[in-house]
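Here you get one chain, nothing else, as structure tokens; it is the form predicted on its own.
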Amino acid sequence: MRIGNHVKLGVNIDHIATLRQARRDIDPDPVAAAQVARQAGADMIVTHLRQDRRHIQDDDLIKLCKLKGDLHLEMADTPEMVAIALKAGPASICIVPESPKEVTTEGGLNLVNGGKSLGKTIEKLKKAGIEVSLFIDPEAPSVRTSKALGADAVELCTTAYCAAPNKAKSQAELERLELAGYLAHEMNLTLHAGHGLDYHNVQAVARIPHLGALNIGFSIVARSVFVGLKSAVSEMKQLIN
């Protein structure tokens, strides 16, 4: 939850593992990266265990969940991933759409077609004491359906805002995020946002009322190539608060 003007920063360390997997080596270690990120001010560590295992591996997840502090897992709604999550025991989970050929997540969940399965998954995860959020586009029907399915939180997809070609479109997308955020708050859903956010566009989103957390990964890891991970996390932390 948001405390005063504090917006939590979730640092996604997936692309530390992407670099490691390029050589199938042991370095750079995403677990070590998580520790550095926390020392630099990250409120939680975020990671996406994909079905194709293109970056984070099962063993990484188990180790990350054993570290002190909250681990936020992103995953697809599949029996395999649910079983792994229940074994690993992260503090929270965000269920995301996943396509084998995508470069990165392309948008929010289709709650119309996947609602029945999602409801069962959410119930199972919550019974295990795991907080569950759904990654959705900033639309009222998606917020309402998330609540009906039993989610604890929603993470609003900021891709359209980040990809806006001009200021007018950017402002329109920001207003969509704000309106969806107000509705989520009215429905007692914890509010998160993320995807595509960087050091140039994050501040406007960080000012959205009732926002509890921003989950950011690629831009922080990219920045760390030049300034180091500790400085990259610290700079982002300063921008959002």
The other form holds:
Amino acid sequence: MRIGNHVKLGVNIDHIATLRQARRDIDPDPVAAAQVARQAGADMIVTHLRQDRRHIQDDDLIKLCKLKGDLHLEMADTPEMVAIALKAGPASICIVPESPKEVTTEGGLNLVNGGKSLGKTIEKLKKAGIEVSLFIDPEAPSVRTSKALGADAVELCTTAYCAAPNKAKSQAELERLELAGYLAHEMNLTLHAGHGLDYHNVQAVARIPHLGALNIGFSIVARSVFVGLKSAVSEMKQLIN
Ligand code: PXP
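Please could you give me the other form, the form predicted together with ligand PXP, since above is the form predicted on its own?
Let us now look at the entire complex, which starts with that chain.
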């Protein structure tokens, strides 16, 4: 939910773990990174436990959930992930599509094929007191299906907006995000957005009416190499509010 002019910033710390996994070492520690990000103004810490464990590991998730403040978990809808989530107990979960060969999440969920199993997963997670969102493309049918499946929130995929080759296309993508956002709000769904956002393209998205939170990872971690994580987070925070 948007409080006054405040859009929450969810900082995804996966790529801190990507660097650690390059050497299978203990540094840099994503748990320590989460603490720095929070001190710098992150409202939530976000992490995606992938089935191939390419960055965050199960143990990281357990430790991240024990830290003070909200942990937002991104995960695929699989029995293994649901069991891990119920054990770890994050504050909220975003269910995302996942395929082993992708470099990063490639767009929103296909709700036409996944509907039935998703509904059951949402019910289980909500029963455990976890707020559930679905990562969707900014399209009216996906918003409506999310509501019908029982989701509390939707996270609109901003990839097409971020990858737009020119101003006209980027404006058109922004309007798609806004329209889907209005519908989500009308349907009483909490509104989040994210994927591919950076220091140059974030401000227009942050002004989308009814937006509650933005989830941003890669650009923040990339910038932190040059300015440090604390500055990278607080610069992003300043841009979105
Ligand atoms: N939102 C979702 C659902 C994601 O899967 C990701 C990537 O983990 C992000 C936001 C963050 O994307 P980026 O790293 O491009 O900022």
